[in-house]
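Just one chain is shown here, as structure tokens, and it is the form predicted alone.
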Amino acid sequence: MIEFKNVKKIIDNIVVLKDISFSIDENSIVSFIGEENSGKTVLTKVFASPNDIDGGSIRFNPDISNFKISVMFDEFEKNLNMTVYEYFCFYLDCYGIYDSKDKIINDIFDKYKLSILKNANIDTLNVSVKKLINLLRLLIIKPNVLVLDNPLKLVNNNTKNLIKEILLENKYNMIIILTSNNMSEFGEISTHIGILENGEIAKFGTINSILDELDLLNRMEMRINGEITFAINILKKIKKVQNVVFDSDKIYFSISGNDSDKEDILRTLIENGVSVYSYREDIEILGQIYKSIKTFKDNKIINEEEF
């Protein structure tokens, strides 16, 4: 758990971050959300000094030993000359973790496929690979609190997804936060939204309660059971479909249509693979589109009584 209670940051006599409250629970992706200038890279490195604020209090779980943060920064460190492996070899020695350094470096890259880059300089990747370089840095100490201030800033569409999923997968493990400029980067993964405007939270809650106050709650729900990210990028490509946003095992999205154009929504995500097993209140509409689906992409035959 973390809770922030009127803090605030000034820097060079600048009130930056005004009286910013808010607290987070374990298993949270939350993303604040706002403009240039609007406090998002200050409260980070606020993350990173937490005992270096100019007022109010933050608290951390008090229940965890050895708790640790790990804050990766929109700025990549320059001219360091060493290969990615050496990189993570000194990050591991700085955190006193000596013993089976070349397992927990190689299960990181094979788990990614990502074992050609160990070799790499640093130096002349580019800035896709090292934010994503930076993030698997982060996480090989296992941090309690993951803090990345702009991930998908200047960052292509292939390591986006990717850094999506691996974010995603490391939900369970720990509390994430995440700054962007565009709500719409991890509206899919986030669980909350904060909204900085001038230094100040604007708005804070759920990811659903953020969007019922935005106006933007005219969706569907949609529960799955399998690969969420997988269920995304389908959705993402149909073109009635908007505000994809992703809270738990549903998805919820707009949708500039009729009920025609929800079933056929429904029976793409269907007729690729995607286990739907509740679908907003048209159980009717779901019955029916599986009775009519005899197979999913790769054969298997679908057995209506699961449904």
Given for the second form:
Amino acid sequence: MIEFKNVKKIIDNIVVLKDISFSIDENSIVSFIGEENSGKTVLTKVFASPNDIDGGSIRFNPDISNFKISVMFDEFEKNLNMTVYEYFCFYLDCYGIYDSKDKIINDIFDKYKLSILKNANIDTLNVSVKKLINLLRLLIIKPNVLVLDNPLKLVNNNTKNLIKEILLENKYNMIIILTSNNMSEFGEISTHIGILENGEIAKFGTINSILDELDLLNRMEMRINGEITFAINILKKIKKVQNVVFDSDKIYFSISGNDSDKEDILRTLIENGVSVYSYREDIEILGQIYKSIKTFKDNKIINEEEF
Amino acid sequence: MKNILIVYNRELTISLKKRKVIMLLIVFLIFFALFFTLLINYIIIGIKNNIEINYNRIKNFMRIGLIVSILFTSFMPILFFSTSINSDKKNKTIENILNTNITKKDIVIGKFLNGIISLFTLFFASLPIFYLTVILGGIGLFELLKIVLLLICFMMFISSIDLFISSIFYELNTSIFVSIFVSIFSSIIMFILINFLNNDLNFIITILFFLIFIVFFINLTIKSKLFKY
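Based on the form predicted alone presented above, generate the structure block for the form predicted together with its partner chain.
Below, the chain from earlier opens the complete complex, with every other chain and molecule after it.
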């Protein structure tokens, strides 16, 4: 278990992280989500160097000496002048693994069908492959804590899926901590979500607990042909429907009920002449969480200013 | 020690791939080949024309060799050390290496070792000049050894300063500019200093001064802000 208690980090006299508190249990995948400059990268750097903080405490249970923390930073190394094979050999040496390097490297390359890349110059590879190689390089040492800063940034879809698969494969062996500014990227694989806002944790918990708290559970997204206000008026009359909002041609609303209630609502809409052509659960749910927190905070600021 | 060798190995591989040492060695050897040709021509022309060779003039000729050696030992470290740490910081390598078993100390000593060994290769290429000085009666063997020892310590001293400079400036151009300035200043000091080193005590004090400051600057480099994540 890792516990952050009021952790503070100052860089160049600017407080970048303020009172960060959360705890992470074994076998968790935690995603920290936030906009640019919200403190995500600095948080990953705190994991890389837990003793280098300017306030609060970080507790490792059992002792920190039992933790092997591997961090993948946002930007990949440049001007390495190495082949992929040499890169792996160098880092295996750095980790103190001197024996059977060939076997370890060949096994991991064969497993992910990357043998073709072994003799490629690492500087010439694209971002997607570089990120994948970086991730595999970290997994070779079997860390207890794997911290990845923006692992899917600028990565193509195939590699994104492969990275997610690799993370899910390893979820029972380690704590995985991810950061991203794309709200929906890690929704399906994360056990916990942390929302970072200006160096503070706005929300932290399991996805369901946050959704529940923000009344976003059973959030639906619907698209219709025709008059949008007509459909909204019908929805507002249904007792089990709350928080109806629309964004261009999409209508979002929450349902307090189960799957049969969702079907009943769709039936009611069609019977009333609403031409529905898309009706599904809101997959951008993390985006909604983020929007809700932001709207709540912005409204609070406006209200305080008015006061 | 193993970790230092890992860093040393990496640095050596990179510098060999960039062919930095090989290119410098070729330039160095061409320079000395020209120097020898001129010297031998001078002697052969003298013999052919039955002119008595003026050994004092040869001694002056050799003095040029000493001046060039001082300039080389003071300017060559710029190539190996002036952007050693900050270029790794810019290339995002330092953070990744520090996230392994390698420490700041291993990185600094490994880099220092690689640069110094490369410089030694170049420095030893210049030793035939000193040998010529001895056989032509310029200076004695003991004086020659003293000068070699002094130049080695001076070169390591300048290298440690350049390494330190590369760890305090983030911008590569700034660190190169400051290193050049340090080399010019140090060369002037060395030219003045060399006249006072006939005295053995002065010589030992100077060597000790260099060694103490080498350790001091390496320690300062290890504490650099650039090693922070």
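Not measured: the values here are computed from a predicted model. Residue numbers count along the first chain shown, from 1. Note that the rigid core is defined as the largest set of C-alphas that superpose within 1.5 Å between two forms.
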Threshold 2 Å Cα movement between these two forms at residue 227, rigid core reference = yes
query = Core-aligned, is the CA shift for residue 203 between these two forms 2 angstroms or more?
reply = no
task = Tell me, please, whether between these two forms the C-alpha of residue 236 is shifted by 2 Å or more, with the rigid core used for superposition.
result = yes
